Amino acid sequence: MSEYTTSPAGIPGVTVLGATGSIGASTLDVMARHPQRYRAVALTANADVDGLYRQCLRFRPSYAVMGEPAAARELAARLRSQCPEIRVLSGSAGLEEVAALPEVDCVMAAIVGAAGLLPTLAAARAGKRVLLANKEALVMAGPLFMQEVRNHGAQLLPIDSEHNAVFQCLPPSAAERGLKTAGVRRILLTSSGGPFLRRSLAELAEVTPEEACAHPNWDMGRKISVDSATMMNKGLEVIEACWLFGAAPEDIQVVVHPQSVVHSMVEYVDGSVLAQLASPDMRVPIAHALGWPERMASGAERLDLFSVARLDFEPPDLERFPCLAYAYEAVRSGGTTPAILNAANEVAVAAFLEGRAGFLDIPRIIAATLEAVPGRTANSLSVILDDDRRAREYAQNRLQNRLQNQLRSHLRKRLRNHLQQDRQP
């Protein structure tokens, strides 16, 4: 068996944080596989009723929440007479008490975006072994997280498919060592350049919500893909790969490589490069953190480099894809700028899925905000959750005005037109 303690039912006890979403759901599958090993004590969801109830009536869960109380009260009436057992939970507090439960072993932390930051503190606060696929809880408050990991023996392992194969081209403990000791030269963070990779700054202005979701290798949720397409996801990544294996930021080099094969790399001061190579299926990692330090099947299809056949590797774009050059620039500044940066990357790629802004604003909107919103040394929880505030309401505001803008510019335009046809004979 794995390094588990042993939960009361002789299992080990998982929590599925955001079960519903891609990275949920992909957990929860390679846990079927592998039902004498793991059983799911809590599935959470924010607003997916159906979605839910339908994983609540498979894996029987002890809990569930939902982030809305209205959803919450909705799930909990369709449960009452096929799973009256379960205890249906709600909001932050039921994310946290879930996170933390004593017959919970391992967390899976899959909630997108600043939402699984204090349930995913909750679960190193309790001691847990953590998956960590919410980039957002070190993104946003990285020393504090990592402190309250050593703090509670909590042990924390990579989900996202890059630093999950920089973990397992390291040696062991280099994170603790430190990378030089350790021999290491760099981290190569591998990105497949997202939807766009070819298309021009004009292309990129006319592009849609629907083009930037269709990721040419990943099957991931919206907010996701939108942050791969801008290349963001890949800026979130190198903060995160900074406090996970304590890194600096020039101590790693973005590597665009579209056939998402090679995952990540590490290079060494001999001059040995390590690398991880799959399927881009995210039951990959999911299969490796659970089972580590063993390994399992995950399901997923297994690579064929015939059928590959080449495998590419640029540098990345800076003026066409911005926002990496911001996340380079936030965590060297660090503070509560990455938390910054995050608030404000959130609203503007909410405001594009919503249509209220195109997809060149986003970086736009970033840029904005990080020279409007000064960051601060981020001493406490408090502090942080006020900057993230502070963040989107600026970002908000910054898109209100742009909205309002346009549509006087707009009213204009149609005056205009309307005072030039009443002046033709």
Given for the second form:
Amino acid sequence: MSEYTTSPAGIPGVTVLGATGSIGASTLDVMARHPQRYRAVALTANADVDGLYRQCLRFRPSYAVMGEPAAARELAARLRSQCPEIRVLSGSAGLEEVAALPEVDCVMAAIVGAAGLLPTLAAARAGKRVLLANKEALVMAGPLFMQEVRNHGAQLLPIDSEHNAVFQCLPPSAAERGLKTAGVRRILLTSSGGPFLRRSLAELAEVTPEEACAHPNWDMGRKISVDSATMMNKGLEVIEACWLFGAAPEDIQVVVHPQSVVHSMVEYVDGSVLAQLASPDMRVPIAHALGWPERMASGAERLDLFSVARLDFEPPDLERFPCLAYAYEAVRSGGTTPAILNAANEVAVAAFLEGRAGFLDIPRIIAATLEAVPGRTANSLSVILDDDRRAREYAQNRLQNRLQNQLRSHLRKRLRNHLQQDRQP
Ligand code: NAD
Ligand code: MG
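Please supply the coordinates for the form predicted in complex with ligand NAD, as a counterpart to the form predicted alone shown previously.
To see the whole picture, the full complex is given below, headed by that same chain.
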């Protein structure tokens, strides 16, 4: 893998997909610390006009893209007087266009969920350096995505802190030679355990979206925060690690490590275990991948081992956090099953965040969808997208039926109470 080719302006051009999110904002923070090294060519968001407008004023990109067309019209109107030179695009076509611009060297893929798949693929097909935060893209279409990376000479660098840590602990030759030839015995993927690590199943049934989004160590978007609370985030990361590093699921051991200081480890056949440690701040992996193979300042606080004092490790509890087990099963089944798992999870998490489902309904809906929607060989993008759609439809119907049943039983109970009161003398 080589360094940046550099854009005509002489400074590497960067597209930040999902610029207004948690990872997007951290990326722009790192870039702002090195204005001579990077230029923001394109910034994108879904519907947050205020957020993207402010970023446009500060970073003066050549392009701004809103996923929602109405939001793009509003942004264009607001930018007209202040920065008429910024081209405003919209929709999936706009996102794909800015991921593949000739003046762009590097694409930060930080859209959340399945919406990130097509623009991230467009960056890979255009042979860019792809900084992958959007793990859902790889979960949905791992083999196809990796093939596109190889076919088009793209560079794929992991942003997920665990995968970035594994990347740092592997020898550079591991990608070409394979893990076993490089002497790797297994990958130890650490997990904070999320905000509910010590809650019982009865307690988990009552938790609220606000509690789920209050992660003890990381400040993240709402969807990944809930994934972290159910441990589906770790499940998606196991699948991500399989494709990124050419690992088998049984070569990946999840290790619960509540302090989030060791970001992951690689165990070698001679018994050595290499770990990457840092303060829990996503600017560390972002700066690593942006600057790779050089190192540069990230703005993160230095790790103070004396105040950390101790590091704990324990096995995951699959009974309270079954989503992790579903992810292992899905990657073993292969084909479109991981895409079905991901789609059901996105529907269930959105319902939980909107108060239409309880926390424990998330694993229930995923399990029911995996059973009802059979996976297929994932030999094309259209098959993957089709199964993504089928899984979403099934999960939505399941949720709706559940809500109707709950309403019916609630009404029956009220009617019974009413009749009992009537019968009393
Ligand atoms: P976030 O919710 O904070 O931000 C998401 C971004 O994507 C926003 O800019 C939003 O406008 C954009 N977006 C959402 N839906 C879109 C759509 N339909 N079309 C176009 N744009 C859309 O999320 P985040 O926490 O920054 O996470 C982003 C990705 O990075 C996720 O895949 C997550 O799993 C991964 N990741 C995040 C962290 C973290 O610390 N936040 C760590 C590791 C991996
Ligand atoms: Mg992670």
